[in-house]
Amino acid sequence: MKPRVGHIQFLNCLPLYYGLVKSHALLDIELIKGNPTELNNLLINGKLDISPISSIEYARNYKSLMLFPDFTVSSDKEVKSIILLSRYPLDRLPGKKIALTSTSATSHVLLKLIFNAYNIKPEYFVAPPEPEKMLSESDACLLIGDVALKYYLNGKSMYVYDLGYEWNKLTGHKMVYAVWAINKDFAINKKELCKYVFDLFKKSMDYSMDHLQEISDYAERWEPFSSNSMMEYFRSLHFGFEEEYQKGLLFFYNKAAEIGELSYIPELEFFDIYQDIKR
């Protein structure tokens, strides 16, 4: 069987998948594309075997999932593609209407935590990721992915707040937006396939990190961004899951629980890729 693997259709995941195309590894997996919310639902409902998932949704469903080591979408400071686009500065947002993109989960909680730190209590509603329509009904909107990157680079006529930067400024912690998770039944019953997919992604990531200029040039051909801006964007992201990023994620979970977004703090349960497989 081919493992069913999710793929976020945003540029921030291009380095994770680019090497798969170059090595023709896509022939060995069933790649299912979608936005983060769509992939979250597919994985949680057992319609994907392995997929990126919003880090907050891993916490809410951790009993049925296991984590791949080494793979995340994270940032130290700026993330550039998770932003609040606002008509007003932060200190004028209390009581205002905020539109939250329907394609995300982690960013909703992240924004609420940032607002909570600034004692901002707005009125939230969820809307499709259409900035002009969102702003016709609100005073500010939360955007993620490629549309957010567009406004980060070109939206200087409005207030643009990078949530990764704001989080680090407030807490000093790194931020993990998405993790790679495995349906636990699949992890238990298909260990060889899990290790195989991990190896595919590891080789893909190693290739991509050595060929960021090639990837940036490739993205420039198909996207409305220059190769230089793509290179700067990819360098602002982090794809590993080192201890300091794990600590940052657990700190985020603790803060999310404080405002009622989590009812418990989950453990980070990793699939052991080095375990012996009985044949």
The other form holds:
2 protein chains.
Amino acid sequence: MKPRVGHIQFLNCLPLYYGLVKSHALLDIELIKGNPTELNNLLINGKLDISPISSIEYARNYKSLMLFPDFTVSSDKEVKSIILLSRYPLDRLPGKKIALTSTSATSHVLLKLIFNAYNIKPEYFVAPPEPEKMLSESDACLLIGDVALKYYLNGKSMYVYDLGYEWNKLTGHKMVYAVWAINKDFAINKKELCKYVFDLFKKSMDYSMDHLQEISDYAERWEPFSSNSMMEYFRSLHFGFEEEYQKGLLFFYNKAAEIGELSYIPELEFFDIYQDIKR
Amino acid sequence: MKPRVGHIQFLNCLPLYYGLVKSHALLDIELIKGNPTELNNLLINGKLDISPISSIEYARNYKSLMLFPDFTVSSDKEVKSIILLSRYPLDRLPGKKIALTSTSATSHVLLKLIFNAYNIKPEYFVAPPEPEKMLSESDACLLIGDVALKYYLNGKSMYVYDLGYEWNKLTGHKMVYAVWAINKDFAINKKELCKYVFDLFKKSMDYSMDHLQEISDYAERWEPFSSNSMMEYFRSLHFGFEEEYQKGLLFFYNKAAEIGELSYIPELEFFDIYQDIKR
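Can you swap the form predicted alone for the form predicted in complex with a further copy of the same chain?
Now the complete complex, all chains and molecules, led by this one.
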């Protein structure tokens, strides 16, 4: 059976997808698309073999997972597509109602940590990612993905806070929003396929990093964003998992544990791509 | 927005998929995979713009649809993946219980017509496509797709009736199991995109018809079928919609109406690919 691989259906993962299409990889993996919450559930319930997973959910389910090396959705500072859209400036938000998008997990915790640092204690509720509906029942809403990017780029009538930027301003750390993980059973029993998918991903991502202008032009054809803004968006994102990003993630886990969002801080256990794998 | 295009996740549609991957078409259409029943529902409920649809369901919903020209899943005689798997020979089935796969619509009617011709009047019930479970509560089961093909090729311990073969033997007609249809609103308002998808499909299918051996070899890598049996399978299928197939389909509709499975026999209303479409 082909490896069942999750894919975040947001523009932040378009570079990976673009490379996978260009290399014909979709013949050799079964790609299942969804939003982060949907993919989290599918991976945790064993319906996916390899998938992006919200970084906070990896930590909550680390026992049944192994990290797929080298791939994340991260940012150094600005992320542009994880935002708080607010009627009020931050300092006037204490005690207000905040709607959290149901499509995300990491950003819920990230927002709580940022609010915590400013001693803001609002009331939260989770809702589908429909900003107008969310704001009819709240004073600010947390959005991720393409709908967030749209408000980030065009939202002039409200306050827009970029959570990646705010986090870095507060802590100096880089932030890892999603990691890729392998179901541990699959990682143990299907080493060869893990390596195979890793190589497909690597090749695809290398291709895409060399063709970001082409991908931005392509995105403009189908999406409500200009090629220029797509290019800037891709440049603000980071897809690797270098030491600085690992450090940032562990820092985030520590802070999440402090506010009770994590009961245990796992080590980052990576699948060893270079182990001796029999074919 | 990219056109939302349905795709039957059975090996009978692998040639089309293979061509779509090879031509990078998956960058320009949003492909939604499912079994025929799932796709029927998505198309009829407006969640897909263009999709394969069971031929009987096209007739039942013709008012809101237009046919996408030149593409079907059909057979002249043998189809190999629409079978009745039975403990008894046909002439010993009257009065028995028959389980019908929940993934199909056309084949339910086709089986009833074949039984009718032989004056066989069993009791039917619909069940998920799990042959062992189906046969624990019935004497024969109707299967389609890859699971049917598996029994067609390997099922030695039971009677296997190929419904395409049986239908042709009875009527002399070719049989069209699925057509591709466009949501009428989309066909009227997005003519350019319809033509665009048609051209992608045409190019993909032309590529695949020239590379059936390569596709059969590829299928052997991931599927429990040999390259040879895949090649023979692809050759028994027919993907065009020539006059003889249209005639066969209308004959089937007439027969379906006679047993009350259709209340009206629609004309075959095709989207005109060659109309003057402004770009």
